[in-house]
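For reference, the chain that follows is the form predicted on its own, supplied as structure tokens.
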Amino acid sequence: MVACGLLLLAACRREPTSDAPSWQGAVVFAPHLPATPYPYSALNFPQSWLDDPALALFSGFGGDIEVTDAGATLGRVLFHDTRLSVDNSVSCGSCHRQSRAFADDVAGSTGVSGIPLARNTPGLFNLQYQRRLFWDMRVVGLENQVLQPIGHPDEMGMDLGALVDKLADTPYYPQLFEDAFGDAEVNLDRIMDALVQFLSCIRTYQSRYDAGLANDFADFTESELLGKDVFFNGSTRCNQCHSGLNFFSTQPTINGLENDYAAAGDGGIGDLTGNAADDGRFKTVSLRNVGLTAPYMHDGRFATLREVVDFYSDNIEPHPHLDERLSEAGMGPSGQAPYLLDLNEAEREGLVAFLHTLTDTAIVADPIFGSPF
């Protein structure tokens, strides 16, 4: 078994020649691990979320990959070593933190080329209910996605074939591998099948306002409960997007951050299609713990809800396809003139309240889910 506590593995360090690859001859860690895996295979959502009609329509979207303590464990030290990167020096982690609910603070993070990113970093949590990922929604399946940030040459900069042999030749992943597929073998099929285990025991369901389901929110400020009032009253039409136990959506919307996306830099949707109705399409995601994950929007544009309510509230643009929800009438056809919301300072002050109290403080202090270097 891998050892705990923290080893310097100098024993195992080679001189690198001159035709070695580069990450021969750096000093390698081992992770911290248990000496009795957590249990993951027991995570599981609450039953009033699995008894949810609506709920159970999108569930299962993580694919049929099983989890077990020993798979979900090796996805935990794949996904927050920097080895994974070409350089050692980011991680799946250093980009989703556990202390942002698996976003980042900044509008687009950097990886191993120094460039920041164009687009903002979602957090990750709840993915069985997530069927397309990316904020254009361009990949289909979690086992589809989770190897590109690792390949691409501004994220993590490393060739996938390299990442076999580089994996196979760190002394901890060989016991890991073991554990969790019977062999020794490192392959591209087991890092992402490994990875996708561990992200899909990120589950978020215990905030303010699930205690709030329980108790008839008692324990809510005035505060609080005007923004919960102001959420759900129908002419703000705020869960119509973000609806259901997950305040979230399956489909893209266009939600008129500008009137041509495309000309302001980032097309969405519409940039692969080449269509016209998906020029700033983008992800609808969930607003669960949307308090720890500013800046938002697919850019990062807002750093703060409030920003993010006035918008909302008066500073929508026209747009020739801007969602039905987002216009006056509120039906019918896209494209029609912006609904102005106009909401006093209370109920502003409110909504920003009632947001955070979606936060969920388990996942961003479960050990379970931190990283083990």
Ligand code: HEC
The other form holds:
Amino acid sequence: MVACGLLLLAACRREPTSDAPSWQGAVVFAPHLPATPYPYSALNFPQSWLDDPALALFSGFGGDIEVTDAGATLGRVLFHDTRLSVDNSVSCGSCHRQSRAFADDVAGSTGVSGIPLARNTPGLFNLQYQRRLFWDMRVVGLENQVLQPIGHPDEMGMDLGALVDKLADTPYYPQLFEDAFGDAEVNLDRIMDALVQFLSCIRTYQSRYDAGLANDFADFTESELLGKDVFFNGSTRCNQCHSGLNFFSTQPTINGLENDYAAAGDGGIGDLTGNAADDGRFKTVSLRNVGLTAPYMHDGRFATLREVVDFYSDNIEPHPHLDERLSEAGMGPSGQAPYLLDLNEAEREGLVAFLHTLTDTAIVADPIFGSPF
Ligand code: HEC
Ligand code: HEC
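Write the structure block of the form predicted together with this ligand for the protein whose form predicted on its own appears above.
Below, the chain from earlier opens the complete complex, with every other chain and molecule after it.
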């Protein structure tokens, strides 16, 4: 019996590729890819998004990225490949999990060093509209971002020069680079380009909310309708920051989690500019898929959407530069006393229910974005 069980276990394991040399002793598994590449180049936003004047203004880089099916395929393999890390243990997808809309389910993700990262891992989607990356928006352009985690000692810890040799030495990469770029040369520009192509394909616009836009929210529950009203009514002003079809803003704001963020350990943009008016200024993140991306905020301080709603309702901290939309008047100078919404129980539950309608169940299941390993 025991021997049989062991045999079964061995049979279930994937076979290493036949001509696999080992890199630092690791067994190499080939990715499972479709015979014909997935049609990444045919993907796009729906016309309503492309026609949206606000989104068109925000469109940071989408226009100048040329996506090919083979290029994005290579990007998908790179994104999910633990061989991009120094000890073959961590891929981009280890922290940016497809099932979580490419966010992580812990506040401090860990990479090769095991030291938890200080900031919450954000979801990755609709990146066309984000010219500036990271919670403090410190990097301009995805092309300048994607190699950073590979070299970061607490993320993937891989020397970028060694990475090129390692991938060139990995049996399945030369062909994938040739398919994508015309010859088998592996270099950092190509790694960057393929990752950017893949990431730019992750678009999210299919949620119950989007279906509601098309049918006047006929399928929304009472609670979701109430929550929608609370979100869009003029007193919470949620939609004045988390705005438009992407529920975000390209302008960073201070939403009153602390009255002194720098003293609490992370001043956000203030740490970069040294300007007190930027203390705690962070990216006004998209609320799309927020039902999948717990925990919340730049440091993952809130475990549930209910905690987020309770925060906005009752606990916004006074801050010398609190955004005026979070004050009673909703306008005027920053730094006014925070509003006290004091939402009732039905409104709180409704707001949470409404936020869940922004979940896109397609991108989390679509194999074209999933791990090929
Ligand atoms: C160990 C976990 C970890 C790994 C591995 C990792 N990331 Fe991240 N990623 C993060 C965290 C945390 C942030 C936010 C950091 C910040 O804002 O300072 C982030 C931010 C990003 C952003 C910016 C998103 C935004 O909305 O601003 C992109 C894009 C990104 N990562 C892509 C990648 C790619 C591509 C890889 C692989 C090459 C990768 N990440 C590997 C944890 C990780
Ligand atoms: C003044 C602009 C502003 C207003 C108004 C506002 N938010 Fe936010 N929101 C932000 C910013 C900025 C963050 C990120 C802050 C951080 O992490 O430090 C955020 C974060 C969030 C998050 C967490 C997202 C994540 O992925 O971690 C949720 C959920 C959220 N807001 C919901 C709401 C709701 C609901 C309302 C209305 C009650 C609202 N917001 C009003 C600016 C705003």
